[in-house]
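First, one chain by itself: the form predicted alone, in structure tokens.
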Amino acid sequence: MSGEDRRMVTLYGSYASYYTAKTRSYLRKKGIPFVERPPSHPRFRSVVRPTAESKRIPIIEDADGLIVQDTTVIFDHLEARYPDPPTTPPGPQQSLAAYLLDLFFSENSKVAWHYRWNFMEANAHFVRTEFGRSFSPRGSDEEVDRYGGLIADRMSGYASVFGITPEIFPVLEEIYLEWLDTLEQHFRELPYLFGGLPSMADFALMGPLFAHLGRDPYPLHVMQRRAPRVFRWVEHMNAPEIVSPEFWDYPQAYLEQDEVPSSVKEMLRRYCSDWTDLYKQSARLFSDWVEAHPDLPSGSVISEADLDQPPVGPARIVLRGRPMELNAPLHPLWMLQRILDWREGLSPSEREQADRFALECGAGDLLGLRPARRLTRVRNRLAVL
């Protein structure tokens, strides 16, 4: 790193990356000085990746040399150092809504995956070039296409892992159009999900809405045609200033009296209805795994294959009337554990408000889940405590 780079955060990521979009927007809105480098950067290969024991982007290298991987861990780390403006709303209802949306949008990329990889007639050249440039930023067209093709071939193999079959395509497209319609009305009245400040939920929403749905040709066209205010919000989430030109007189604060907009409640109800059963099955499968491994010491990595985010078995759900078979993810249980820990830290009256709101938006069953054994991260891999 140069002397100038050492005075700021270095973000290693890609413009085609779901999770880099979330982190880049966060760094800009928080006013944290940073530079961005692709995963092909020599320091990423020689220092960052070996130190993190992970190649999963984004990874940040802080100004003091600390290397942090996983967007949730990155946000927790940086939020402690740069608390203003806060990305967690102050009230229990808004906070719970933000935590839940962060969980949902961080842990479910199926809509974005579908619109990228199942519309390759429109997307192929752009997507292959974007991935290719991440690994050979100044390469020839032929070299860039070769690298991009390798990534595309690998990603196409995830369809069965995610349960994305032709039978489920119409449901994923229905969900995307619902997002656009709900958010289009929301952003007519409010600059962000909870008022005049961007929250963790806004940054999580940038994962699907920027890198895939707001840049890849086919879904971008859908967004611009159907929801121009959403497109404008995506643009502004990549700008450093908090106040957009359209909301120049809106106060830079979360909504008063812990208000959660009806549009946000509706998004939560739909998401809870669609995906709670998957998380329930993940919790049951993890419980079975814990029972089968009773003597593992604290700090044991869960995956025998050294996967950082291992599945816990096959799940079968019904998504809006369509059967869906997919790998049950474990990482959402780690994120859910964080929400449950936050809830336990509330005062009795705040906890009552949060629980009442959870029932109102359909998240009661979700908050009733408890991982059979506490989860942690060791070497940037899920492990048991």
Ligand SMILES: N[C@@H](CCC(=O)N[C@@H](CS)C(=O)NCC(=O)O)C(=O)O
Second form
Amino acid sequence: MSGEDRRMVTLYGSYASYYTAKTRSYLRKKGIPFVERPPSHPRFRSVVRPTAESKRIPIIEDADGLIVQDTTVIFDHLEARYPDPPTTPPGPQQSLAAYLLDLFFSENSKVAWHYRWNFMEANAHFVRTEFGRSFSPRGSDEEVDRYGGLIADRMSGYASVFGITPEIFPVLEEIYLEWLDTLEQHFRELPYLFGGLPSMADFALMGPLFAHLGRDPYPLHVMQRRAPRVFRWVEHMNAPEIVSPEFWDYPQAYLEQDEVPSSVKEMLRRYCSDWTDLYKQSARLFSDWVEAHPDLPSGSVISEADLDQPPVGPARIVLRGRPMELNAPLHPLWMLQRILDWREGLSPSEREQADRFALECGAGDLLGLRPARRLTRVRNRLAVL
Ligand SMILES: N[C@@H](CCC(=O)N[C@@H](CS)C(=O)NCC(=O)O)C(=O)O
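Structure of the form predicted together with this ligand (previous: the form predicted alone):
Then the entire complex follows, led off by the chain already shown.
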């Protein structure tokens, strides 16, 4: 094993990666022993990636050798093994809010993407070096820059997939500043989104707020100048302790009586108003696709090109008055399906509370969507059941 300790979880990922940030923070706060390795690690290349059949990060290898890809699946897998403290709050309102924010922050990286790739004067050297170093951690400047450039070109090419054109830049910035202002007030009173314990929504929020917005040079300074408490929260989300110095006497528990802070409701409301139409279009396009593929056996992978998270077609939305053309994503529908399953499992009175809360936050339409055929994952790819 050449000095490698395999008695704990290995997290394969990188500091510049959106989804690794969510997972690293989760592992730290849950007190799960782990080591982190870059995607250039020999075991990742020879065993982990070929087994997962995935080109994404992060991927974990658990102590027993089980290899798990996709942060949602990773969290489900680890929650079953390490249930305390739970990342799902107990009450139906808080849980629904946490599930929704997990979906929203995990499935929409546009704000983070914008602040990384559209401020290249400030960011280029740092981002290219970071990308390069995840492939050649101790490489020379030239080598690191060459690798970094290759990856940077691929990532920056997502602009058209995401529909990010110059007309949309100010809207994405407006959305980000709203997040900062709302969260800055929130973290004055509360250590985490739902009180004294970090939930799945807190970890999902680390997706945008750490690797891009809290670390790349341009947005880092936006955050530090405008929202110092948010910056401190991000810093603390990477520390192993649950209790932060600022909240030393705050109970390590979710807020009582299933309370959802008004700031969280506000974030949900804004997100639903901005993006529900996109998810409606995804659901409609998927329904067309299902109709066009009536005889597919259960377990069939959706993408003919073997893509793991294929788009379902072109969408056109209007985001705060500005038209946007982008690929309609299918993956959020798989995450939405989980929320609908969770809702089905509630008692009638809990379901009523959750539904009332959804209406209050403008999430009624979203929760009214149903994927036309049940989605599953096969070989780490979206498939039909
Ligand atoms: N749904 C996946 C998404 C993971 C993902 O897209 N990771 C990015 C890095 S942050 C990636 O590997 N991208 C590679 C690519 O798009 O080719 C998850 O939750 O883990």
